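Next up is one chain by itself, shown in structure tokens, the form predicted on its own.
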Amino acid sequence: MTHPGATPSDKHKVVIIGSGFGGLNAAKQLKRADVDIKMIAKTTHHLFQPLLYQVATGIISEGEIAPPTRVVLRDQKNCQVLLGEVTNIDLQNQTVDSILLGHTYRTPYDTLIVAAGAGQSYFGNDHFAEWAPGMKTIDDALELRGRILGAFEQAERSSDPVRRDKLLTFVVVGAGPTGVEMAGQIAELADNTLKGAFRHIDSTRARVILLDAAPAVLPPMGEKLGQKAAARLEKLGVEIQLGAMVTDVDRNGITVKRGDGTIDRIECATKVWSAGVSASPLGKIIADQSGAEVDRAGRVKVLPDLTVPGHPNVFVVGDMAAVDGVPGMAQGAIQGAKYAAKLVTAELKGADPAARAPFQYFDKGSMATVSRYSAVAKVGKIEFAGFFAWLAWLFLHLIYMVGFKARLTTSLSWISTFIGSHRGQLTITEQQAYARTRIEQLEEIAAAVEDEKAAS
């Protein structure tokens, strides 16, 4: 069926898939264009993903980094926000199919901007997700917060020292920016915020392990900054294990294959996965119809103008696009989206699509926070670490947050956490911690019932 907003219009129809950095910036760039925009996203919010780890460790609330998309865009009259998960793109007929609560809706387009982002990659071992949630969604962050804090609560009630050790062991898989930030904050949560809050256990004795199959911490940022980040983590008490490939994950721990071929077992209750990303499956749908290639992560190898072969009206931006020299970070999505939107506006005014200048990415640098008062930053050839890098990190992230209120409340939360030891978001519920496994159990029961009906 068609949705009410899909009535015929004389205006140029732009469909944007995704409400992340790419989707939101594309829509905003087209604010004054004479177009009819439909933004289709499977969530109702715009997620500031770089701060998800702070939701998971109780520093800020999910509302501070996930404002409702339709509220953000309510004053943009040429844009309609539609909730739904896109299931198919028909490049020949120029339509997008999305599903919401079992109903399928078809939306036509003249220009399509695909910014559906990426999910967590378990490198073919998707069953790891049950015991090692990723860090890509609000659900992931809240589930991890429930599991991290729940582990301390269970340890407080346990009289078995072996079980207590397992509960107080936290393993973060992946030594990229997210893994480094997560490991540092779990260590600070245990050493500062929860210190003295329990009577049966000492939270400061918690064991935090950061492991990666790679030989270095923060490989994209270079050896010098990686070593500085590693040194700071070790000062916090984080154990760094490199050259360690995860071969299995279960309820009670992780199995690791070392560089020398030996197999080790780490008993731990809480696991965090931040080791890889996989582009939206929409990338393959587009590639199959256009003849474009996809890389190992499922990203579409786009043309220099971020379009796909034979379809100059279909742009792929952000984490879904494989572009040499463009990292999978927010800046890549923002710049790519603005570039695509500017081309649409120019061509509506008569510009020749065949004369498009190729997309040029401007590298504004990369940063990662390690702990309070400590971060690493790389801007061009300039590398710096420590307190000033941390201040730069804070300032940059505040700039890119959406809305004055979000910036204000986040600033207050940071002041409370980093100057003192208080964290205002330590509430957890059973549903947050165990909803994933409960849903999977219900699905298994439903499947068993269907099998019985089929057999009878």
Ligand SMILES: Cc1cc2nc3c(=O)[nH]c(=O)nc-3n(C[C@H](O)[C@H](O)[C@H](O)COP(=O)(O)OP(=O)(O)OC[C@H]3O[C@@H](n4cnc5c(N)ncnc54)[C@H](O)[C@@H]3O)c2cc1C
Given for the second form:
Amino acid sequence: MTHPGATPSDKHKVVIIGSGFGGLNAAKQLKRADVDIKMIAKTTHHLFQPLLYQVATGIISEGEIAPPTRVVLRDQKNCQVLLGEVTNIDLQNQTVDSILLGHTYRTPYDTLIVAAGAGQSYFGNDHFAEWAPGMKTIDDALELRGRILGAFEQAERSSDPVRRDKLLTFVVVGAGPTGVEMAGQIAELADNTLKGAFRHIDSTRARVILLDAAPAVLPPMGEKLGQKAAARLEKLGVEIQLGAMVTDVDRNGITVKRGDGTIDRIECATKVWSAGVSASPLGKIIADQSGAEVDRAGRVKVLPDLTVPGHPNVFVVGDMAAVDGVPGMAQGAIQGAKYAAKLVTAELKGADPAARAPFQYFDKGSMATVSRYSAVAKVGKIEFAGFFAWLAWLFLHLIYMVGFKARLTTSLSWISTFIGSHRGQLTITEQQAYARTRIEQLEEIAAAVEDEKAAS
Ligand SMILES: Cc1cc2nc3c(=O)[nH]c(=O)nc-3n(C[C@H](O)[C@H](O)[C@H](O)COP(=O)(O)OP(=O)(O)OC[C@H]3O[C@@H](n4cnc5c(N)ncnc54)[C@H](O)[C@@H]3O)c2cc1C
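Show the same protein again, this time as the form predicted in complex with the ligand rather than the form predicted on its own.
Zooming out: every chain and molecule, the one shown earlier first.
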């Protein structure tokens, strides 16, 4: 099926997969290029993932961090935004297949920029996902918000102290930046925003546990900053358990193997999974056809110009690409995408593809917030923590958000939360918390019915 609304054109066809940091920046960088761009993404929005945890803990709304991509690119006439999940890439015939509501569309390309990002990894235990949602999408964040606030609601109605304790125990698995941010914010939600709002329970007695199989908090930030973040979390009352590997997750809790080999159990209703990433399966499709390798996280080991062997017109950027020295962070995707788009523009003007300079990553540093007024930051060899790191974090995140209105409303939400302890997004619905589980159950039932039909 071809694309309705698409005008046939003899211009150079650029297909971009993904509307995240990589995809959006590739498209914008090609704004003035004489090309015909099709951006295909499975979500209608450009998601600012670094602030997802604030949606999950009721500080900001999902609209503030996820503007519709087609509105963002409204004035860029050389770009058509298409909703659909890419299911196949044919490197030989230079086409991309995508599916929207059962319809398959085939899109030809001259240049392909793949920026489909990464999903959550449960290290082969995908069944954990039902009880421990990750933090990758708007659905994840809304589901977690529903579960976190729903647990407080149920605890208020419970007369069984054991059940109450379980409902008021929140476990965050993975002590990287997302885990640290989530643990800190659940603790602040319980201690500040919800304090005094219940009559039967005391929200400040909620137990927040941050655990990780690794021996340190925030390992990529180095030992000193990791310890500072851990100290700040402990001051907030977060229990940190390191060298603790999760071996099972169910409705009522998690099973943990400790460093000394002992196994124990933590009864907890709400679990958050922020322990690993797995690159988009499109990486494997590209690797199989090009002879490129994929690493353990499914990332494509690209050539120095971010392309794959034998296909100088196919770029893989962002979280899907394994490039030495480039972290799986927004800047890696932004810089990789801009590099690819600049090569396309230059070569359309006659530059020699054989003379490409390799991609070079410029490290602008990394940071993570721990709680209000506290963050850790590392820029080159300079490390700093505390209030100024937190201010720098606020400022930089505002700069990278898309749209003036989103920046303004987010600033107001932050003032209200960080100065006044109020959170404006505490509305939850039953469907937000449990719809996905129910949809999956319905799909299983539908599949079983199909199997039965086929067998009879
Ligand atoms: C919770 C969280 C917090 C983070 N915090 C920070 C931070 O503080 N600082 C920082 O620098 N980085 C942070 N990151 C990492 C950063 O967000 C990523 O490195 C960055 O988003 C990678 O950009 P990308 O374009 O490769 O992928 P993404 O931004 O993930 O975009 C992928 C796009 O591909 C689309 N897609 C995926 N599969 C398909 C398919 N089959 N068909 C069509 N479309 C598809 C998706 O819908 C999406 O539009 C964080 C990430 C998370 C999850």
